[in-house]
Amino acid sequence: MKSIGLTGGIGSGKSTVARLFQKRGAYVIDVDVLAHLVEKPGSAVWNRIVECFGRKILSKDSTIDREALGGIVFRDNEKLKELNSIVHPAVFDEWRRRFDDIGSRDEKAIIISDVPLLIEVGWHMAVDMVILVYTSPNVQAERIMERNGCSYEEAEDRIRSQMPVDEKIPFADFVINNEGTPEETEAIVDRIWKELLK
């Protein structure tokens, strides 16, 4: 069984790469996925949420509305810190609970999580090896204005609040540059495959 780390900065298209492992055989775990699921209307995370950002963050339906939850801590790193020691710890059991499941179930696995701050939060110490999708923090932006309809100053809080791609390149045992053309993302996923079926 083998343990991939996949990470990125935001708008790298990490989703897009996870989806083209998965393509080839590779079982995904969503940490975004994951974040949803703790972070359901009533659960203990959620209460916790609400405590501290007040319930201005709630979407009609109780749900957590990401956007306006964004809106503050993309702007205060404190903020951002309490989010995070909040959520990180429900993700990470439950992760640890997906992973073990897969393992007990295909002794020759390969699981890829997604995990966008892998590095920021120590989880690379955790998987056999890291997968890096680069992009520059020009293209982040254009990617993240277009998918969420943001201004460039509100795509370059977001980029700001993670590590900066570059730093974490010596990470990384692959790096997928994500730039080029689909054909050329997927000619690069299928080379690191064919090592990681080694």
Second form
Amino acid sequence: MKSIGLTGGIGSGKSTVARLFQKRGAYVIDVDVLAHLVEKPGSAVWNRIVECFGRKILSKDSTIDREALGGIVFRDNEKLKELNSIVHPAVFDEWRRRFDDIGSRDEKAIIISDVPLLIEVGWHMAVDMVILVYTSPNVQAERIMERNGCSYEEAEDRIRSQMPVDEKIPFADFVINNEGTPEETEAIVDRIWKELLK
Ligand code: ADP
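Switching from the form predicted on its own: structure of the form predicted in complex with adenosine-5'-diphosphate (ADP)?
Once more the chain from above appears, this time first in line as the rest of the complex follows.
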């Protein structure tokens, strides 16, 4: 079994790259999906977030309004830390459960965990290899604006709340430059996939 951490700045193309590996036979665990799961209305995590940030971060259907919460935490690092201390342990427990489940079913599994803050939170030390999806901050901002329909300033806030992507390069075993066409990225993924199968 191989445990791979997939990371990169927001909007760099992690989810896109994760799907390409999945198509080739990797198991993908997306911690953003797990974060949504543990924040379901009524859960312990949901209760603590509401206690901490107030009901103003809730949508009409009581789910957490990620845009509203993001608007608070991406401008205030202390608040971001507080949110992370509520959400991360629950996400990690859920990740562990899934990871162990895959491992018990397939001893040759290549498990790719898509973790946006892999390096910021030190998770890179718990995986066998790190794959970094790289795009320059300008391309990141353009893709975030297009995907989320937000302003340049909002995209910048999100990018700035993370460690600069250039500083992440030394932690990576493989860097996927995703500034080119989807076909070019696919060719890089093919090369890495062959290495992972060795
Ligand atoms: P992340 O998961 O890192 O936040 P996504 O995979 O959602 O990033 O990619 C961000 C946006 O950029 C998406 O709209 C995606 O379709 C687009 N995208 C990803 N890779 C490319 C590429 N090579 N060329 C053009 N657009 C891309």
